[in-house]
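Next up: a single chain in structure tokens, the form predicted on its own.
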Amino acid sequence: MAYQSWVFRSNQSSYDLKLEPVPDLPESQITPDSVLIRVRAVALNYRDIIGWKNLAGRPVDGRVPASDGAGEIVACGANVRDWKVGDRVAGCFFQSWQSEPFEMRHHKNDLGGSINGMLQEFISLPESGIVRIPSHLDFEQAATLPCAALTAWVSLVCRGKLKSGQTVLCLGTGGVSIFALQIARAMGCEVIITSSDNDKLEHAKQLGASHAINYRQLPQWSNDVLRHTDQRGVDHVVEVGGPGTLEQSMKSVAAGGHIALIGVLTGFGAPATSLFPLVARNVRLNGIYVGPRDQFLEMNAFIERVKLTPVIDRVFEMSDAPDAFEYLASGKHFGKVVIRT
């Protein structure tokens, strides 16, 4: 039987998605301190759009892309202890990174960027590389984890140690923003949400948010903020946009207050703007780039403590890949993006 995977092939701006064969059998991937896993579902992230159009300049040549997935092992290495086969696992988008701190060398070790991803039938991992999923999650809502929940625990519960009380603002209804939200709220805190969609808007209220902007109705958003928190502003802001709107979110926050800055939706280049606001207001600003191990390990404890569930989207299917990652840059999205396997 062939087994198929997606993979990048360079053309001559960017990159395209094919769907090849895999040369090997699976078990051949297999070393004695790696599983081998089924993968089921892939959910996708905005960093797969920039590998796909190149916005970065990253070389992904013949790639497997996505982070993000989650699946059953269906083999183990003579080596490992820890895991037996029909465990459901999701993968770690930095296979390397254990627990903090940070070091660059775990760049070399990213799932669908320096090495192959998520998007594929079956996956060799290393042991040390994978987690449990929640028991009350399928495979489709399991592997919206390793990225985009991730991503919002270490921003509110890890570097910005969020408190029940406080007030939280999300910027735009992609995967990190949504989950940001359901976990202030599960944690009993206040959440402003922005969106250019009203739609959207009306849906982040359903899920919780207590107060709703559209950011293209109001261009200088941080006033509706402050007068939404009596002029104080908001005690997190989840900063997913990048140079482009890291000016309102300064002028968002309260003093003392905290920026977990994420994305780069509105770019890679410099703000046009000061940053003097950090320091006037005694800001910390966190650079957020996922998070380890052992803090993946924790968030799965909590999202199965308050049953969270993960927000997702649509669902296409394996062959349709080329159409989650065109529905995904459209923008059209609310969570989550998945592609069952």
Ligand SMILES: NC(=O)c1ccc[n+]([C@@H]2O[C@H](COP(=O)([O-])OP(=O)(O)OC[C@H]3O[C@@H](n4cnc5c(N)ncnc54)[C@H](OP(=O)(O)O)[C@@H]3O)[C@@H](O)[C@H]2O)c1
Contents of the next structure:
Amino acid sequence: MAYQSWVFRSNQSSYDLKLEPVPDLPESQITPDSVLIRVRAVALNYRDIIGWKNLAGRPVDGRVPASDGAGEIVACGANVRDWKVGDRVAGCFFQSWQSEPFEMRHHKNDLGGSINGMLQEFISLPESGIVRIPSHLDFEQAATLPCAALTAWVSLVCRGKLKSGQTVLCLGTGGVSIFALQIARAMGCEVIITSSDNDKLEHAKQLGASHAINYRQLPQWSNDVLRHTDQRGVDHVVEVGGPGTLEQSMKSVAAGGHIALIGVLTGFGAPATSLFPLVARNVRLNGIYVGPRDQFLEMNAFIERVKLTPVIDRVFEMSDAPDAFEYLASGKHFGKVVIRT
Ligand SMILES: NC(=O)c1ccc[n+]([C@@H]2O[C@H](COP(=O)([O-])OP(=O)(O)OC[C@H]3O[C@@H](n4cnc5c(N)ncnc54)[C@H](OP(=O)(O)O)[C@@H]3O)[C@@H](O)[C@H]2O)c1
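Let's compare: the form predicted on its own is above, so bring in the form predicted in complex with the named molecule.
Let us now look at the entire complex, which starts with that chain.
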């Protein structure tokens, strides 16, 4: 029986998405230490747009996209003891990264990057490359956790040492930022958020943001952040913008505060600003690349305890995956975009 898989195919300058039959039986993919998963839902990240549009020059020809997916185990290899058929699981972004510290070899094991990802009906993963999903979440909700949620969790909680009562600044209303908002609120923190869209700012306020700033209308938005924090600045910035937003982020952070350096929404270039203010103000600048499996497990326990529900903007069918990519690239979404496989 053939099954279906979306695949990046080179078109010279970037990649097309092609739905292709996979000829071999799914069962033939199982090794003694792996499980076979019927993927039920996949969530897209900006990273998938970077691959699709070839924004980082990373070759992905023939690669199955998407790091983030959830489904149920349909078969287990002979040596697998911790999992059984029917278990509801999600894949880990870095299949080999179990715990801190990070090592560069893990870049060879990122789903949807160096190895085939989740945008297919079946995937075989090592038993050490999956986690149980929170019991209150369905597959579509759980599919959003491996990259966006874990990045927000690691940024704020594991590396940032977030404490109740602190103030967090989130940039924009995409996947990572809305998870950061939800996690910070669940931990008793205040959240300031920016967006290009006033309706999205209203939505963020309904989720608990106490102050919302339109970064298009106020390009020097750090002034507004400072005004709102009695000139002190915020304790944490979830920096998903990159070179085009770093200057404003540096002006927004409190002395002794923390910037989680995560994203490249404004590109991969150098920031056109001095980094010395970080030195002068004893700010921690922390490079984040998703997170290890043990922190994914900790996050899922937290999500289950506080009953955090991921914010999904739209769900697309498997056959419409290219429309989901287009939609994410348009930036019209709030939170996550999901594909039902
Ligand atoms: N290092 C890591 O581990 C890691 C993990 C996940 C993501 N990332 C990176 O983090 C970034 C966000 O990823 P994502 O998947 O959450 O993206 P996403 O869901 O596609 O979010 C896109 C949103 O970002 C906002 N945005 C765009 N340009 C902006 C700007 N100049 N200033 C402020 N906000 C801006 C827009 O929000 P509004 O519509 O509200 O304006 C846009 O809708 C990407 O660069 C991604 O590559 C890194």
